[in-house]
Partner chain sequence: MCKFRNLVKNEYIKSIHRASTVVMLILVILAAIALPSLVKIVDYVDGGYSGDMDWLIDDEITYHEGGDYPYDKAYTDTLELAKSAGAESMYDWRTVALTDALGESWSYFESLVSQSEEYMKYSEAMSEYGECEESDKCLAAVNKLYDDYYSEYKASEEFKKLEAAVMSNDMKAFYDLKLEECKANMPSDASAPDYEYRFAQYELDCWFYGYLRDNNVYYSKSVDPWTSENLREYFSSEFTDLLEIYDIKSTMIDYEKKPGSLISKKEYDSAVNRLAYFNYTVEHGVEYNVADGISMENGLDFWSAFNFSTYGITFIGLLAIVVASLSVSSEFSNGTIKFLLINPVKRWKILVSKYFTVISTGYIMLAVMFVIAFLTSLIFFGGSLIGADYIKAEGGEIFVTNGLVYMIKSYLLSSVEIVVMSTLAFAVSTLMKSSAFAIGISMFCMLAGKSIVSMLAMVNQDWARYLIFANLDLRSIANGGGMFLYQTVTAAIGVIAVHMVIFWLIAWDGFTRREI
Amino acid sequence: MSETMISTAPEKRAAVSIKDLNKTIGKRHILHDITFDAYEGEVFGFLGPNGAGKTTTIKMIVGLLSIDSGEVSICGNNVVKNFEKAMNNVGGIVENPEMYKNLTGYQNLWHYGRMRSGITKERIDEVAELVGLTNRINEKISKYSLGMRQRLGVAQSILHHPKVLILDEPTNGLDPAGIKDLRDILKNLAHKEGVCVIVSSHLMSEMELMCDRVGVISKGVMLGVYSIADLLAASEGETEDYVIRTNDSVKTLSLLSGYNASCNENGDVELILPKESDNAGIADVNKMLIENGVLLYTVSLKPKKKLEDVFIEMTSNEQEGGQIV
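Would you share the structure of the sequence above as one chain, the form predicted on its own?
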């Protein structure tokens, strides 16, 4: 990734603020000075390889693991000093949503709602509609698919109007339709309801479609926070790479001696032009080749790096594969 890439953030108030978070378990230093903010009204992706420290960080945010050093604040409340106030603003699913399978979806929500003040039947109906479960809410959980249980887990998590929703690998096991449905629900919660949604994943393709910004973690170290636009710009680069197929690649390469050109393993000529030259640059090349008697068969753009490639470049390690040591 280009060193000139500038990470950006929306002009919004931080709902979750993490500063210099550290965690050691046994002899392993799991997290190293993790620092980032997640804002109201955005879907923030917490992105990293399996074992990079995502779940450990999330468990510390919600109080399931103690904090060795550093600070976590939720809506201005320090998690250590004001735990109850902080957690009143949080809904979440860490690893898997747990339900009473012998009860209906509605009964599960009602049972959970009894532990919170002010949860009414109207609110249960509202969240059931929000996650698309109105038609199935009175069926037993034992009849629910994995996608339906994920929807109910989200409904349960937002029942008390939390300002922060935290989901750990929420799309695991879902089919493409289920992933899209969940993505739409989360984006709606963030962009229309103003909730700060934090979603962890190891899949860049998921993050690209779901998130406004992503924080990238590898081996317990925060590599940076980037908008999706930043990452797309990094994947696109500043040049266009063309593959030129002609009747005479030797003559073609000779005519392009003043350009950044070379022959590939297929005998075709590959040409790199600055992106700012746009179509004019390749048009001039085509004209020159034709005027010099070269038969021009095809000119095609080489595929750009995918966002997954950018992510792999950021987190890869030849010996450890981005895992915690």
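Same protein, different condition: the form predicted on its own was shown, now please give the form predicted together with the partner chain.
Shown below: the chain alone.
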């Protein structure tokens, strides 16, 4: 994957801009020169395996961790120098949605509402409705499930119409319907209201459905930022792989000596052909095999690589033996 795949739409304005971010905790250098921009009106996925540095980066964006070197600005405001202005535009959930257990959902929302300006009762009812908690909003958080707390966390984060919404693994604990609801809410916020939504996850499948672009991080290094469309194209490739099952693999292989063919572990022949629109190549092979007296049982397309595999491939190069660094 090369530079050419980094999709940048020139008309979009960067809502979050991160430059050469470094962090060392104790003796461990956790982040190495993290650099990326997230734009208004997009859902930006922040993707990486466990321990890659996603949460650390997010904490640095919202000022929970100090910045060793580098710069974070939100809507043009430096997070360190202009904390309050920067944070005025941010809503978010960092790690788990921890709320005040002795307070009700409603009291919790008010708690955060009081720290912002211009939050009305109507707005609080509105966000409660949006995340589907209207019926349970007056219950204490200690009675909430993880999914309900996650929903309340989202409600809290969008309370003040932030321009940047940062959600750290927001689908944790949500049921499939909840995940779909959340996806719709986030897409709606980004595409209709022009919010910059940053979502972190370690699941490519989730990102695929939710995000416009993903930034992939592994071992504290930013591997690149890709649009989902480009990633999908990349996983498609420029060839088609066929699996051919016959009564005589050896004969088949010799017949296909002019092609890129090999024998796989099942004793079947694998044939790689350039991609073509009319399938003429495979028809020719078919015909040639039958004419030469080979009994052809099946010819099938080998399943494509998934985005998940692309992601694992990308990050496993960096992580030796799957050990968390």
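Think of the rigid core as the biggest set of C-alphas that the two forms share within 1.5 Å after superposition. No experiment lies behind these values; they were computed from the predicted model shown. Positions refer to the first chain, counted from 1.
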property	result
Tyr144/Gly194 same rigid segment between these two forms	no
Degrees turned by the smaller rigid body between these two forms, as judged from C-alpha superposition	14
Core superposition result - C-alpha of Ala128, shift between these two forms, Å	3.7
